[in-house]
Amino acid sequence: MIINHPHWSSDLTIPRSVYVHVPFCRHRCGYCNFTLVANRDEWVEGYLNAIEKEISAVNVGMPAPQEVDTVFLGGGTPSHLSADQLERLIYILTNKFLFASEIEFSIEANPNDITAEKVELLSSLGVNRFSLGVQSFNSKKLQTLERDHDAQVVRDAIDTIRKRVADISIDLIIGSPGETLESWQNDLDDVLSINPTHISTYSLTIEKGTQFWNRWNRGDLNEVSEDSAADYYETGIDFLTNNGFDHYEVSNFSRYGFRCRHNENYWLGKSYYGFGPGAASYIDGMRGMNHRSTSRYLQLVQSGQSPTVESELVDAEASAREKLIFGLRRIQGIDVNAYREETGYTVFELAEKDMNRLLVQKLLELEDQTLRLTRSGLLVSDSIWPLFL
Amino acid sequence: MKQIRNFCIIAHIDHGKSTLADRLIQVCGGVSLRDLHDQMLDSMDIERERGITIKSNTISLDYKAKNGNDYLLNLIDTPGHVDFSHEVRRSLMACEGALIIVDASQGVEAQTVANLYLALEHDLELLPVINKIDLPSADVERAREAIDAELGLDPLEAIPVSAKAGIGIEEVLEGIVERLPSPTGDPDAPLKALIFDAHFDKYRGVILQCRVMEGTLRPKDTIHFMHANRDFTVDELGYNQFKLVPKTQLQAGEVGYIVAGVKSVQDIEIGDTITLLDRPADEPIPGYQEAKQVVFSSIYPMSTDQYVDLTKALDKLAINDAALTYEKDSSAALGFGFRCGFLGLLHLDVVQERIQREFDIGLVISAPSVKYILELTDGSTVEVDNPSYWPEPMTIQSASEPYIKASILTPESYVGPVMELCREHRSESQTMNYLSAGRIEVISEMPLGEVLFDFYGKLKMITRGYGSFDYEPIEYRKTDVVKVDILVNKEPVDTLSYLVHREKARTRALHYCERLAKEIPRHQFKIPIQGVIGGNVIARTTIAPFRKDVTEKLYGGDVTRKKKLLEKQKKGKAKMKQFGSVNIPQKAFVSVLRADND
């Protein structure tokens, strides 16, 4: 037993990552259960005021501006805002935060929203990474997913972005209703032909509260089988790694040097700010979550109250357990020595008898002091995590 | 002396027995409206939820009839299930009459008929009541036809009521007074009183419910239990009127309670006859049947540290449940537990559910078994009801198992399937008796062990609920029994072992394997499930490993949500029992014991 556990997590440092949730969309897609509002553009001004107020309340008394390494504008659809609105949002951020010279500044965008003017503006304001919600290159699949673009729109958007910004990530959805191995392979071929720096693939999950859920409940929507979903997922991993992408996290692939540092920060259990409705933050060992309803968020902030409606103090052991679980999502795994240095715990004392079994069953492997998921472990990783809690 | 009527209410589940009882109580002023909980007589939670009565209750009501006389109406409640048929019999023995409730929209159901026959057997006068006449679907005339055709009672005597709406309650009370007979008996004869129920009260000890048949009982008398052969001195006696109302005597015809320093229900026999030690009756009231445990099963706490709690829970239950027996048992997989004896499967169910609900102890139960008698090759004889103590097959010279005479009442149209069902359950002979109104009694001699494995459920299914079933043990007969072990991922799970006739071994083993394959969640690896006799595999299934179980999207905002989800999953795991590296949920142990609900 190790004594001298730090009482709180080791991340007492001021966060160096900022997430801003932009909840606006043109349309709510059938599979989406994110925090967003569609067709409420008249709320944008109020939203920007609220963001400004929320951000200004952070670390009052600290010498401003604070330096940050990563900024992520997520949504919703941040690109749905007008150029002026985006400019104001970014000014709000630069008022409080100083962008480090190596800043990674990402924005999520709908290919339809991409114009030379917007790209020009965003890039001049420091945005250096675009994450495009492409989902597929197949028109039929895009229709099923209720996306309002097609393959040509995507290609045009990428050409436009590339004139100013090199780091482009593309999101793909695996296993949309009606997906076959062939249609998925076509998407993989297409994405490779575009040659982005980064790719995220997500199997479609039918979540409560979505249109898809209702349709699925009525029997109007066929989910792909578990076996097919596994096949497609593995096909994607093999294809992308064979073509020079680094599979660095469960769902994420990058060209060398283009991992998403903002997201790595999450998996490493480091601290971060989060602003906007539904945004999460992790500051001084305290996890906070803002109200998920946009209107309620606006009300709370306008009336001078905190929009954070859930919070949880993560003690040293819980933080160590989180770091084990979320750290193993990174395919490179966890350096067990560095882990012990950082958390004060060994991975073995936290997992007790299960660790041995997982190693024997080859769901985990330990090599050169690095603990990582095997391929079969990766595929069933959700059944492993509860053992570490 | 007041005029007395002793009666019970016979009804199918949900036909409103408890509601009618409440109304009768209310009209007679037995309890103020404010104190009138819904369905007063069914006091246990399980009874209310399942709509069945397990323990009887008794209430004495004062009623001033239209003829100007005061009456004392003793309502004696009856349990409603075959496992407790001896309790029904005891309750009926305390009565002269019964109300038979028929649902105005659903007509006559099997349980009503079964209990009606029991009531006729005890020479009870019957008064039909048509309930729920306030429902839109009520059809009183059809209900009258059913009373005539299916119950063989006078349809014109039936009283239409709505217990819920309070319609016709006075008429029922008048009917009880006018049409049910008053008790007979000689108050000066030697005492003969039937103990038809008892319950434990933490302040007063056991409170006995009795019906005095002959003679008179007074405080300070020394009573003698004729079957149990034990003596107690009466401290107090009186009427049950929601509170106990002490009296100076109970005499022939009366129903009341006795407090006599009895410490536990286990000390006496319910159904026993009491008499006076100094002036005993010649013989007890006929019809006494000892409560006999015929089903044995081991129960273990889900988590081994709850063993002490389980011990306390059983001690508490047994104080009130004379029919429950238990002794310490242990399992390689589950640690310490108890081997329990039950009256039947429902009794097992009820005990198990009460332990879980009232004492919050999760249980794992082993397959119920009968008691086998084995002659060993060394000439000795052993009784075995627990697979763990099954001797080496080589050492068994011969085995025998208990047989019953089952009596099944069914509408004529289902006779074929019922006979078939009996044959499937190794019935050795079936005979038929034609009863009235197209109903047939099938008498079947069959092994008791065969009715333990969901015979009743199947009977209900093939007769669409109209079949009813009762049985009495007859004798032990030679049999060919084997012990089947169940291996999960190559490891035997000792609580899943069971004893079964060789012919049935494979089918049952396959059922076990399939049920387990359904209830055990997929794991990260392939799990073979096998049924084996000795070293021979007789059935197998495999649980395929899951292929994909992975959260693909996990970023800052998802961490808290994901952690909550993981914690929930972890709790779910805690409800499972781990065998080797396989988690078996508690409900898997229950599901293998059921043949229905597919």
The other form holds:
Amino acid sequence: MIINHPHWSSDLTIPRSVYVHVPFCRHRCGYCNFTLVANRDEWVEGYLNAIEKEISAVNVGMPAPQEVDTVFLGGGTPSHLSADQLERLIYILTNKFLFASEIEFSIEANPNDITAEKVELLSSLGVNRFSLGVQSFNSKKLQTLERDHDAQVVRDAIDTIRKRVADISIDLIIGSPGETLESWQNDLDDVLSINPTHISTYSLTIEKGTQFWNRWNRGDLNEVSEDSAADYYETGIDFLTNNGFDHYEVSNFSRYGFRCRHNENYWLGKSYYGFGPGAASYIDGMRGMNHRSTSRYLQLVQSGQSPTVESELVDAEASAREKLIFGLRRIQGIDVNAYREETGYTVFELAEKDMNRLLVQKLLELEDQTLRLTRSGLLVSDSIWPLFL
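Now that the form predicted together with the partner chain has been shown, please provide the structure of the form predicted on its own.
Since only the chain itself is given, any partners or molecules it might have are not part of what comes next.
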């Protein structure tokens, strides 16, 4: 049966990036509001059947397999799947898509899931980039964040991965309750000691619907102040750039040649496929979002219906506004002449009053036809983006 699915493109610029959301986890951490289910391993086989059906409905009638440049298995915790389940998932992908010779194939992983056997299998199937949800090396901070590993588990996982795969990204959280500048600096020292190729640093936000939100409302959990979080962020920028990392996006740092190409595809406003619960696609100017509930996603696909429950046509102006925001997230900024040629808009047409105010306040700078965030702008970037939408 063919699903009546919106993931279809007749455009010559067919997406060359694929995201697959794997919603399974051992447990849900207190700060997490991602699309996932914990302790539902009995759903995995049904999920794999649904993913196969959803992917098979893409570009029906077009030559297959279709070549792609990046694949990203995110979650949830993709590494939570068994070796056999991971092998089947990747087989589903390779049956539909042709991996380019220089493909970037990433998988998000929990350090506790890393075994030599699993790494060997994934490497043999084409995975060449691991993104580890480390968050911290500090035992107290890890306990606060409700993580289930310690620093030694991380080091062992890195050693195991590095025997087969060189490209390793580490996620760190800034501003956990009770964190100090000293403990954050220790995390930076520790991450440098294992020498990953890529580091992402994310400020902790307490999201509605999470256990942290409930604890915060009861007064059981205190947030780090905005000033402290900004100090920690700047400390991270200075430390990592002084130690050879390229700060190429608001939250991302890489060694030379190891930027995340999959994420850059998003930031450049290019099209992409998304599969699985909560996954988004952007094709032919149409953005679609799958149902966030894993159980409902499974029901929809298994009954032959599209799992996409939200869709919108991104018109020229909306596309230009998004390219402005994504472009400014990249540290190199925006070439304003190239932007005008690509979008048909100047950067000032879309928000002239706010743009001029941000330039006067030195949160933005325009130099040699390049518009970029200043250091001060980086610290408040989340408050800038709504101005352009």
